[in-house]
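So this first bit is one chain, no partners, the form predicted alone, shown in structure tokens.
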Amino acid sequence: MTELQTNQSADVETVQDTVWVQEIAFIDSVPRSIAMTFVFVMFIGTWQLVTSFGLVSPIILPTPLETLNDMIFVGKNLLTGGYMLTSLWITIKEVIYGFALAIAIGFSLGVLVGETAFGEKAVMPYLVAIDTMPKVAFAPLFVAWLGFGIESKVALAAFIATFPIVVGTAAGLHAADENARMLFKTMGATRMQTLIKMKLPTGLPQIFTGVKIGAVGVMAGAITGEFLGGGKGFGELIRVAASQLNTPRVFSLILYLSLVGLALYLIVQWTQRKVVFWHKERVGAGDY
């Protein structure tokens, strides 16, 4: 009996020694709220030290307090329906229209590239070549083609955001399991049925990844269009403030634009969680 217990204990120790257990680093176990607060405090503290010791000219970098005061001023103007609210609404429309256009074009081209050999061999190389070009250089062309109105800004915003959606859609269609493809083929499913009922649902996580990347870039396209092609949005207000060396105003306007971009990204992320509810994205193993 004793020998049997000894053998069983030895077997248990052997199993415990051979089982791999992932160790979670301390930095990964910190809750997101605490981690974000720590990074924010460190950033503001470093910013304040740099400005307090005069390491950077105040004309170039305002203090955090100056930026906060200007953000309050801009916020009051927005809440009271001033001219800044009108400019912000113009920029938001440019972003929304450009993003919708980028999704429509990017998804269509992504299906063409991911579903047909012609698209992969003939279309994709040209898309890659266009994406490698400096997109800012296209802004004067869009202004010449579409004028100084909102159309040129929408076009540039869509132009910047389209390629990630194309890549995400094509990658998603290629993510379908080969066994599932064979099963659908054996059951006599048509190409369209296979695309709609198997490839698209399987590839939704990759498709949404491309859409989220596009949501980050669409704001840059709209603001770049306003910088180089005129306009009445927030980009024009930033350009005027920069020409007057009003750096607190530049910083505050940029921060408000970042909130708009963050809101767009969170909307896409929320939509992904509702549509692709079976797929959970995790970064690290901490408590989120």
The other form holds:
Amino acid sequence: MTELQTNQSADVETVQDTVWVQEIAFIDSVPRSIAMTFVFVMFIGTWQLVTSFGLVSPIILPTPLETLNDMIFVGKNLLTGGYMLTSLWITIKEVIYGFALAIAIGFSLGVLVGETAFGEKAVMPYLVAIDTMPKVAFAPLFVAWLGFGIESKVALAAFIATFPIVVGTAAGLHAADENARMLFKTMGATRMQTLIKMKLPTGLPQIFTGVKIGAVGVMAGAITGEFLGGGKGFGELIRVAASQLNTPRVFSLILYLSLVGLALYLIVQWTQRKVVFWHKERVGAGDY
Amino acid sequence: MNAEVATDYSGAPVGAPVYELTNVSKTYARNLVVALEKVDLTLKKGSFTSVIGSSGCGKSTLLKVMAGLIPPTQGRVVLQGKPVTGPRRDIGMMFQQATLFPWKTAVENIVLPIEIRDGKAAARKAMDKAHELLDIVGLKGFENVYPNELSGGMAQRASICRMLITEPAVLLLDEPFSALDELSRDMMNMELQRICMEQNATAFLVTHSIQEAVILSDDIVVMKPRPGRIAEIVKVDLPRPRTLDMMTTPKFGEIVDHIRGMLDKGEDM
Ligand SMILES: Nc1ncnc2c1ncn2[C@@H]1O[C@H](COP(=O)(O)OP(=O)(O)OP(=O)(O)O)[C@@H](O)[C@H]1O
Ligand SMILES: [Mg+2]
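Here we have the form predicted alone; I need the corresponding form predicted together with the partner chain.
Everything in the complex follows now, all chains and molecules, and the chain you saw is the first one.
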């Protein structure tokens, strides 16, 4: 210890600090804001070029400006409480009900499959079988059973979103390691206690992953249901605009719809951050 | 350290048998591995026993059978006069990993066994005791910290507290400090000795380190593999309390050499 210190003080003038040359590839060094703007400008620019040189017909692809104009028109209608707001509200209701239903059913089935041997043996194989079917094909059935109202759309949305939640919950319940299980055993915990106090909290990150995938599916389900089963939702507006070859309208309606999807996703993400506060989720490289 | 904690939880006199294993064998049905064969072992009240042996010789299996986590294929395990037929309240266990739950603070993790056993209200009442225990292991001020802000050694200390909160009569420890560096490991071992002496607990420690076994134990059970069985029980008659500088004494060296010799022989078989 002392020797080290004397050594250091003796050499103090001659010692040079090591300078680290950290090589960061250019593509990794671009700040987020610039990177995002760059991609946005490239995208819009390409779009503008392709359309203004008449490479594709305006019926197939409107110019960015036309789309923006239509977005302003639709935005005004929404803000002034026009018929589009009524439609949007219908779709939002379908999404919320469908999502709530999917979470309730998906979670229950997930616990059944993940926690009980019966569920794993008797329920899981059928779930897998149904999951491999193209679920939108069930839309006509839901319409036949539940009619042209929002019920058939809620059903399809829930139907699509349930499966990832089941899988996420079941996987989450298997996430606890051997040590945690043994620890609960030695503490004399009942099965219920082990489930509620250990397996479920341990599995929350996976459960939320399932819920997020479900949130994406529920939007797809609601809109598909409206395409195939009529009604007065946003999907119907898109269908009508498309049949009138009003492509700018289709584009702007889709963009507004994506805002709804984004909002739903962000709500789930925010809830996850609050509930699973101990789990830092990261996607992709960088931002350390 | 203070006299009031130095009482015997179970009330049994020091030196009386606490654990009695008779003719215990365990064959895993899955792969027909004979993990334990005809193990006879008696642990005395307040004694410290270590088990040492090559990897896979059945140490963890022995511990699990004693803890009532898995049934023996044959034989009898009796703890404080009652046969062990499942997990028991008078057993405290600690594993290689600290296994603190990240959604609970240090102190909430420590009262978890009480919460499971007697409910939330009892757990709240046990908070004071948990604070005391954290103080004993040098974690004062970390009561309300979440485990991912604790170092490995701190987490292990917290998990000692969790084991002690139910005042178990015996402590079963499966390589509890093997994930720690040597310095903190020595420190934790001395801590463990102090706690055991203070609380007059009976301890049973699985370890890979001969030094650790000798410095802590009254008896060292040397096991041999395939089938897992007891080769010899070595008595360590170094005075108590043990200190780390005893490791340099000739007597310590003799015992270590003796055990190493036995383990080497074991490898040839
Ligand atoms: N759950 C199990 N199922 C089947 N075989 C097992 C099981 N657990 C352990 N074994 C076998 O029993 C034997 C003893 O295992 P055990 O875990 O008791 O060894 P150990 O002495 O604790 O080893 P280590 O020092 O590596 O922890 C090994 O041969 C192992 O393969
Ligand atoms: Mg082991």
